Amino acid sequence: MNYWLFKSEPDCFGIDDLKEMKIEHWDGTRNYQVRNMMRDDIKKGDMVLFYHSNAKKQTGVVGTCQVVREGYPDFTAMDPASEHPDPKHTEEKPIWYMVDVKFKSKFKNPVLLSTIKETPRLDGNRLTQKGNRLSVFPMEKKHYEAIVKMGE
């Protein structure tokens, strides 16, 4: 099992949306490095920290979900009415990929970015590394577990 952090703006798709839907596709990734992880590395059963980015109130980890379907072509790229269309993405030659995730938990206490930066046992995690602006990236198991414990 691998561990990941997925970022989403709560106004677009938040932890409460996933909780209500139970299972949903994670679409709209338009970065090649993230696309490669979605397509090749993220596997069914992997655990995910759900991170609210650009949040008005609290930017941080707000819960967990689990991958229930491995990477497959992102059908929203073929929809001109979607928020992230790409006319170069076709059924015959897909460019973008997505995974399906299942809601697992909403934290009682969101783990804010400021807290993550100030917590010594979380030193070295990818979220706080300079220049890391990816919306999806791997997390070490020890960092994943520490953040989950902090959120309970």
The other form holds:
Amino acid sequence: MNYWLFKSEPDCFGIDDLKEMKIEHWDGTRNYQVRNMMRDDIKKGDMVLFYHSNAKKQTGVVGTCQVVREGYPDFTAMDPASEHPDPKHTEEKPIWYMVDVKFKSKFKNPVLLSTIKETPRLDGNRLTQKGNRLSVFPMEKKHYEAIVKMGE
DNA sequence: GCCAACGTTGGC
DNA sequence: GCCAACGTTGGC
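Got the form predicted alone; could you also share the form predicted together with the DNA?
Zooming out: every chain and molecule, the one shown earlier first.
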């Protein structure tokens, strides 16, 4: 089993939205590195930290979810009314991929970015690496488990 | 709103 | 293939 961190802006789609919907597709990623992970690497059963980025209140990890469907074409790319339409993406030749995730938990204590930076046992995680702007990336098991422990 | 650090685009 | 210009992300 692998572990990941997914970023989302809470104004757009937050942990409470996922909690309500229970299962939702993680659409809208338009970055090739992320696309490759969505298509090839993220497997059913993998665990995901849900991260709120650009948050007015609290920027940090706010809960967890689990992958319930592996990579398939992001149909929102074909919808001109969607957030990120891409005319090059077609049914025959999809470019963008997404996975489905299922809500697992909302943290009692969100693990803030500032806390993650200050916690020595989280050293080396990708979130706080300089220049990392990917909205999806792998987490080491020990970091995943440490963050869940802190959150709950 | 600012800006650093990318990623993407397109002319050549 | 190079690289300048531009767009985006996301913390602050």
